[in-house]
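In structure tokens, the next block holds one chain alone, the form predicted alone.
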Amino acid sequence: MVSVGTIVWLASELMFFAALFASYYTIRAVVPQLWAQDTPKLDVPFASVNTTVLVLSSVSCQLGVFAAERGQVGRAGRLFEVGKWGLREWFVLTYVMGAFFIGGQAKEYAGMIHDGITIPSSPYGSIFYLATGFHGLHVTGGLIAFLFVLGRTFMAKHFTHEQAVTAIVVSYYWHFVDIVWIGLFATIYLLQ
């Protein structure tokens, strides 16, 4: 039922990146000039490797729920030994990813600024913050899911199937997540 609970309300945040979406494709519509303007002043390349980062983190993710469907809390072996890694160490991971792709995005705001681009300086400006911001705020609560997760395993005494579900339905979320930034970073990044 969680897993069933969690796409449902999955598909209710696809509606509300749906929205973010078509307002993003209207004002550029109407404003065409201000993405001629501004869109130079991205950093792809520095984006692309925030990106980069952030889709290999669902790798990571999804090692870790496949360590957790073999009942695999830590791991079986060193540090290096990545193929013996349990759920912890593949969700440390990418709790890790996942808040470095957020101070990237920090990094990008303070650049962008600098530029004099802002929330009131144009529509550009709004929309551009808007969608990205509201991504950033969804990768920020995917990784308290993770903090949790990772909370869970170290109180419980012993890794019950319920662990392993909610494990589960947090990879859910994060390909969720990830799945939205690529169609984000399609739009704003390469559609020039």
Second form
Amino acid sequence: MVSVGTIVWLASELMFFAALFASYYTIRAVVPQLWAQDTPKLDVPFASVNTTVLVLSSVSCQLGVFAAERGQVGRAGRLFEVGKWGLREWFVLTYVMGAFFIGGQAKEYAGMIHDGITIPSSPYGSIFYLATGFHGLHVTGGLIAFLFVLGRTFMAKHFTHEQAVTAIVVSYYWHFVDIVWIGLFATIYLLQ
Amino acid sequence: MRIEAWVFGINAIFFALVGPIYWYMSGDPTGTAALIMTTLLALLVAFYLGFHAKKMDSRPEDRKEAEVYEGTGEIGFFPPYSWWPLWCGLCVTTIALGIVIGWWLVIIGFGAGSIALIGWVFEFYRGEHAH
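Please move on to the form predicted in complex with the partner chain, as the form predicted alone is already shown.
To see the whole picture, the full complex is given below, headed by that same chain.
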């Protein structure tokens, strides 16, 4: 039930991002000279590293879900025995990687603002910050959700089915945000 | 569940065909982007339903010879009532009003909102519901 609701909600989220993609391509079709002028200021190698970290965080998130599905909430061995990690360790790693992505994006924004690209500066700036900013807010929301999943595992005596469902639906959301970023990355950084 | 997956799968096929045709005939980036995302929307639901159709046994509604009573049993956990969504909603209202009135209100909204959200998420994990 919870997972069906999550999928329906994610479908509507997809159309929210559809509006951002559509406005990006529309503005680009209307004022292509802004793209010629502003896209050279993008730091593509840096953004590629950031993207790789976010994609890998989806992998660690899924490994956490596999641990939840076999009912393993904590690690079975020592901290550095990665093969014996449970849900908590994988989700903490995912959290750290997601936080790295947000930190990287903040650094990138600082560089862009330094180069004179801001929301009011030009239509390019507006849609760049709107699209990546709304995605960044979604990643931040996901990070908060990871904290809630971890909190629930510590609040209850036993690892319940409901907690596993929570972990699974948060992973759905995380994969969704990740895939949207791949689309945004291709749109903004690769199709200059 | 396979039929439900196909209902959305057919939609995905339709939009996947219409998208390039639309682009070819109009050259309009707005509608093309929307059609591509609509394809993905249908594909997302089709993929989810198809994935679960493979994993689970066929439900009573999937079988022609099923009886009504086979649909009984626990469907999920539904809280009897909760006040927390109201507080969360009021906090979102405060944050949205803050953008209009002044950013200081956004800070108050986020502060109160974090308490409301924690209250909602952990409602059945504390007090008399602690388990």
